[in-house]
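Take a look at this single chain in structure tokens; it is the form predicted alone.
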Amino acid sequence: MTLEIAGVTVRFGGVTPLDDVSVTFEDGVGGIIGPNGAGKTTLFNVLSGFALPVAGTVTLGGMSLLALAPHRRAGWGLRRTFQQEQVIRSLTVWDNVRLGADHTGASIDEVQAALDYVGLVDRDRPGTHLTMLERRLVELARCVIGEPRLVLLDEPAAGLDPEESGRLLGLIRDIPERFGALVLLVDHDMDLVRAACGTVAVLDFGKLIAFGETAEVLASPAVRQAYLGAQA
């Protein structure tokens, strides 16, 4: 499954927080990286249906995702986390999960399939007493139900200690073989893009600066300069 961005600018106002960005993510797991106001959960926002570029297309799989309806988006196999998390406190685990079953027509078997994937065993314990870990799992079983095409992962790794996050990880690596997604993920944790990440791209103020082999691009002086504060 080959995801295919060609000149897509966002504009809101004056401000112009995606210009002309054109990359083209392959199977497996792509990074997203730069600094705070780069452009990437606008990207993701395109991808999701959220922002209404001005210019461009996105293909994925050789059909136009921006032909698509938001709303559909779902059903035909995009998932996606947020950068503020997305469990609802008051429902169990199970429901929580099963939520997104309501919007991807994944059965209840699906739904189980997900929790014993990320290893969530307690289905019945509310939202509000789980960790933060465990939060994250949910979100991340919510997007491996129903035959996800495409999972947008938005700083999953946030708050995360690096125990955590290796767990986290390990189910990132493994969606693309066991469930057949590409996935894209956003995230500030260095270490977890360079393990995570075959290929990465680094946008700053809306731009494409850098697109490649993750080692080499987290290498480049330009790069070093411009997001991990390093000088050329």
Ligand SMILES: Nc1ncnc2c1ncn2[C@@H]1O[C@H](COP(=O)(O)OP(=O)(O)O)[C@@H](O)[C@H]1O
Second form
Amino acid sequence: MTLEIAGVTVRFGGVTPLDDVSVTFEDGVGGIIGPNGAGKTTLFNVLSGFALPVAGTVTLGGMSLLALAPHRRAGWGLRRTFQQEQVIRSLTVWDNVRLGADHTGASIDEVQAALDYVGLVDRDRPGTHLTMLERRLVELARCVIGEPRLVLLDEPAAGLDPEESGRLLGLIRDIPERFGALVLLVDHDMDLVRAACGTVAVLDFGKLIAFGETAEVLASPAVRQAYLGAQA
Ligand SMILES: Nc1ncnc2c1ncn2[C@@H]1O[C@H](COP(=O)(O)OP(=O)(O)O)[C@@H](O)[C@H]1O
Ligand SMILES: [Mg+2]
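Mind pulling up the form predicted in complex with the named molecule next to the form predicted alone we just looked at?
And the full complex, kicking off with our chain again.
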């Protein structure tokens, strides 16, 4: 399924966090990178309906995503995580994932399948007792219940060590085939992006400055200069 973002512009007062962004992602896992403030989260907000673009279109498999009311997008198959993880401390692992079923029409079997997929065995542990990795896994589990079509992961590896990121990588790479969804990954962990994403888009000050095959994009001098602050 192809996600086509065309001419998307977002304005907040005098700020233009997204400026005429056009990019197309095919099946699999696509990456979005760029410095802080580049507009990555704003793009996710457009896709999930938290931000309304002043111009542009977004289609997935030919259907207009922006024409779908934001509150209907979860039922349609949109899933996302937030930079600040949203695990509820007073609820168990099971209830944290099951909560997502209310918006997505997922079955109890799908909740269990999602926990099996991320490998969280003790479903009765409360959110307060979870490590950062386990919280990220709870969120990932929530993203795959109820026939997801588009999964948006906003810095899922933030706060994880390399070994933990490696575990996340294996899971993220499995999503397209196992659950049938297109995945977009925003992260600053370049090892994760390089290993997970077939293609990557680079945003800088709200503009798309590069897009293409991941290894090629990450090696490009313009991207290295904008993103890594490296001497080109
Ligand atoms: N609700 C908002 N109101 C005003 N400015 C915003 C809002 N959300 C984001 N911005 C601004 O838009 C720009 C892009 O932010 P963001 O999309 O969060 O970047 P990133 O996720 O790439 O770090 C920043 O300059 C930020 O301050
Ligand atoms: Mg962000």
